[in-house]
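Only one chain comes next, encoded as structure tokens, the form predicted on its own.
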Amino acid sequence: MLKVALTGGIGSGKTAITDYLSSLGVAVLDSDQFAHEVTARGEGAVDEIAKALGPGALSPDGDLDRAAVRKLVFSDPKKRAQLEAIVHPRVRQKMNEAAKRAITPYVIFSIPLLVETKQAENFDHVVVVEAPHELRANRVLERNSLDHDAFSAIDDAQASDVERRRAANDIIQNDGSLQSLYGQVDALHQRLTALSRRKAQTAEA
């Protein structure tokens, strides 16, 4: 089995693609989805998390508040350190097993922090979806509550696109229409398959 690491800037398109590869059949694991599982209500990165933040890190029936957290973190480096040395090595361990279950020739692990995380050499490949910062930000705008100090406050704590280009193996520019976007999307699909078979002939030979 491949195993392909997608990444990109926050409202690059990382969702439209996976959504369009899982629609072809292939398997998607999403690490924000696991990083939610892991800081649900019982769960112990939610007690730990609490010692680390503080109480408002916790709403008043025991949650996680999110949107405290985000604050909390996005403000101080060091809280930011603490929260995915808790969070990171849980979603990992999930993501690994759930690769472990999947029977598609690839899978693709969406990891927002890839390259931040120093994670990239851990797969057999890279791809990374890119587009302007400006159609990032009324992306992310539109569809979500945050506001604009909120994405400026993630995009500057992510890795830039010419660290992100370094770890690639491939680039998908996502500055255009749906259809531009699902016809790249279609090319790697077909790249990804072929890397996938001559990687299981190799290991039988």
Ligand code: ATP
Second form
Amino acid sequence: MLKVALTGGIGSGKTAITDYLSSLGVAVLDSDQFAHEVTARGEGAVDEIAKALGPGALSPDGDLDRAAVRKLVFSDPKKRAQLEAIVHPRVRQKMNEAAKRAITPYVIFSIPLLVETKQAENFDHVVVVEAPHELRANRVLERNSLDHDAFSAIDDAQASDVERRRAANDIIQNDGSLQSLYGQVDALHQRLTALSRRKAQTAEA
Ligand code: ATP
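Just the form predicted on its own so far, so send over the form predicted together with the named molecule.
Now the complete complex, all chains and molecules, led by this one.
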């Protein structure tokens, strides 16, 4: 099975792509979803996070207070590293277990921080989706309650297009309509299906 990573900046269109690929029957694993799962009530990570970041990381009923955690780590690189050291290995393990259960020729791992967390080399193929900064800002501002400053703060903390491009085997330009995006994803799907066949043949030979 071919392991394909998908990454891109905030609002670049990762979810639009994975929703479309899911509709084509492709197995999609989303690191944000797994990060939510491993930090749900009762998971060991929650206690560890509270130990590392202090009781302010929890709500009164003992759940992880995600907004508080975001605030706590945003301006404190040491705390951010501690949080990542707790969450990322668990997410990776869960995603790899889920990928083993997949029966599709290739699996998409949607990982917003693929480049920042230096994971690109763990994949057979890396797809990067790009869109201009202002277009991403407008799309995100329309989608949820972030304001422009919050968008820019997140965007500034992420890798640049140049850094992502270095890791890319494929680049999708999401600067037009959704139809144009889906056309590119159809072509990508064909390339990845062909690549996965080739990988399977090489493994059999
Ligand atoms: P995040 O990094 O915040 O998770 P993302 O990379 O998953 O974002 P999406 O959620 O797919 O990005 O896209 C951001 C918003 O822009 C969504 O509301 C989505 O529907 C919209 N969008 C994405 N691509 C297009 C497009 N080509 N035309 C119009 N709207 C789009």
